[in-house]
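Consider the single chain below, provided in structure tokens and representing the form predicted alone.
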Amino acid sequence: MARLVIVSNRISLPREQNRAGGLAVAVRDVLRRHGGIWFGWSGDVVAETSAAPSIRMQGRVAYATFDLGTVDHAEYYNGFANSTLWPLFHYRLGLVEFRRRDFDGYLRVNTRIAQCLAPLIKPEDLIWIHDYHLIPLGAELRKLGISNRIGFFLHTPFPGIGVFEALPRHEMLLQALCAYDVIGFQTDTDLRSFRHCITTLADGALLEGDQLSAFGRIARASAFPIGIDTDAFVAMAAAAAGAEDTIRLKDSLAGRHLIIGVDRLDYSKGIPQRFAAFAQLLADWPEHRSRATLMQIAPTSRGEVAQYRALRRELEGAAGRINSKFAEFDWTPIRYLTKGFRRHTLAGFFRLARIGLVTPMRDGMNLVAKEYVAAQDPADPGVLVLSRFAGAARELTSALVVNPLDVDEISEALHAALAMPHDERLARWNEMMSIVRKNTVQAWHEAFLAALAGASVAGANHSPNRLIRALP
């Protein structure tokens, strides 16, 4: 097949991949099979944004990175991407902060990225761009004369029209998305929201075969639910069952049931409600006191953003209050950790846990839910408690599905999971595991790349000057 060029906001260098998760793991698996270029931000903030990438080779993969300047980091990354688009796409309008200078910085950085990337592109390359940070990048590449097939995949939810149109300049983002040949979403719900925006806000039309017409272009928009490398994670979890960290955790529990949550520290993950539900469980069903422990792993992220600092303080206070109220001299109800762990270690922790607690307010997919299922001991599996607003809930219907805003419902689900007989746990796990084995990361990228490789390359569909109104 043609060479693959993948672009994401951040890339995971080989030395960092033991701690990578989500998008980074999926991209790594794609490139491990196909080879090509992985292009993105190094994570370093310097005085000025790089004018050219730094390239290093590892096997068949070229890692091309650039550094962000301090102003660009503030406006593009902390500003429009994470203070505007992230809360908007997760339906948190009350947290959306819009500043024109941040939007201008967002466009400016995407222009700079396109200028850095364009010299690396060969005529037959397939270009696959990922996530909300880089929505305008395809249009910027078109303006530089890049006529390759270019696809885009959104890892977050795409909001309903009533939320999306609240964003100033929303029509410019729709136009930018239509510069791509294939636009991918996690779920059919996200796809429907996008189509509604196209037909209502952009006067577009829906065509046959998932195609749509808008802004003088024809593109394909489809749902491609992402998965994990199931066989690899199953093997990792089985091996990790005997690892030192897993044994240490098991010994420290002293026979108690483990409830585990693993999330990046983010207000979209529903962690405060999760803590409240666990406290409600201990209050309403005293038999679980000293018999169950909630371990929440939430590595700190985006510490420069005020809402994230406030969230960390809130969770530290909540964990302290709950532990103060219910703890015994030999039992701490909540173990709250803001450090990250290697995937091998997490796989062992998942296997040990009786309950996987995954209750985001909104999530594109949530691969933690699938990893928890894959990690289970087939002879004695645990129970997944899953938010109805995670993309994974569309597939893992045998989980105990809850509304993450309903603390009582989560508490009741925890009680049901702790009391669930073995035969029911086994039946639910087998149903979910069949889905996790079917909808793998390999199936995801094969479906998307097949759609992209089959996209039209007719010259009229790639003329940025004639058919795409240029972004300012």
Ligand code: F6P
Given for the second form:
Amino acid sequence: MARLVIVSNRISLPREQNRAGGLAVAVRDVLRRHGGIWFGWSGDVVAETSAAPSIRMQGRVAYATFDLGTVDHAEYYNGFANSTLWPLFHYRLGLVEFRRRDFDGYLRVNTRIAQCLAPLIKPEDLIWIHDYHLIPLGAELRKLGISNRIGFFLHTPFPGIGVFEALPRHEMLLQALCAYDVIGFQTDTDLRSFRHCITTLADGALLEGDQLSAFGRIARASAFPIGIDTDAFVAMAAAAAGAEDTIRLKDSLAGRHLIIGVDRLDYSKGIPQRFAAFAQLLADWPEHRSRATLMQIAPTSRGEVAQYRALRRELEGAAGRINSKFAEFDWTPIRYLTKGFRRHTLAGFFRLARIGLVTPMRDGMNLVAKEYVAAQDPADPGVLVLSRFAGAARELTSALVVNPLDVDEISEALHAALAMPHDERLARWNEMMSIVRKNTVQAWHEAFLAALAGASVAGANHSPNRLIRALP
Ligand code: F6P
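Can you swap the form predicted alone for the form predicted in complex with the named molecule?
To see the whole picture, the full complex is given below, headed by that same chain.
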């Protein structure tokens, strides 16, 4: 296979691998198998954005990182990526902030990344760019004469047209997406939204199969639902069952059922409604008091963005109120932790939990849902309560699927899950597990890379001048 060059804003350096999130874990798996370059932000903020990457080899992977300057960090990362695109792509129009300065910063950083990356590219390389931070990167590379096959995968949802067109300059993002040879989405819903935008807002046309044409180019757009390394996670959870942390957690529960939620502290995750639903459960079914504990692990995230700070305050208040209302001298209803845990520790916690509570308002996929399923004891599996607005709900239809806005529905699902007979738990889990075993992270990247390798060579199907002229 051709050499692989993967670009993502956040990368997982070897020393941080135990703490990586979904995107980073998936990309790490691809590179472990294929080798190649992983290019991205070091996570460091300095006075000026790097002019060239710093490169370090680890096995068959070259980690190429750049530092972000303070202004770029504010405008590109905290600004357009996380105060504009993130809420927009998660259907939270009311939270979207748009500033031209941030948009310019976003384009400027993508231009800089292209300039840093281009000298590393060899003619046969396959280039795979990830997520909303880097939508313009493909077009920027094309401007520098890179005619390799370039693919893009969006880990978040792609919103419906009514939401997408609210974004000032949205047509530039569509045009930038069309600079790729393959554009990948998590679900058919996201794909449909994108195709609708292409035909309606960009005067594009849908061609045979997964092809579409717009802005003088032909690209392929498909859904590639992401998965986990299922065998590895199953083994990790089985091993973690006897680990010290798992045993300490089990002892601390003193025979109570554990309900677990694990999410970045993000308003897209529906955590306030989750807390409210647990409180509702305790109010409506007093038999669960002192019998079930909700443990919410929510490592703080994007703490410089106002909405994230507000959410943190809101959750601290909510957990305090619920605990003060229901707690007993030997039972705290909600354990709320804002620190992160290693993956194998989480695997053990998932296995212990009777309920995996995954109720985002919107989520591209949500790999916690798949990890929870994979971590279960096959002889005595727990129940997944899953938002219908997580991409994972398209596959895990045997979960108890809920609308995350409906607090009563979530509390009813919690009650049903706590009372669910063993046979039903087993049947639901077996159905979900067969899907988690089939749609793995390996299947995801093999499908995407096969589509990319099979795409016609970039230079052959587009008129670069037309594309480049219209971009700033
Ligand atoms: O997959 C969603 C995602 O936004 C990734 O792009 C990102 O790296 C991850 O969540 C964590 O967010 P952040 O990099 O802002 O900490």
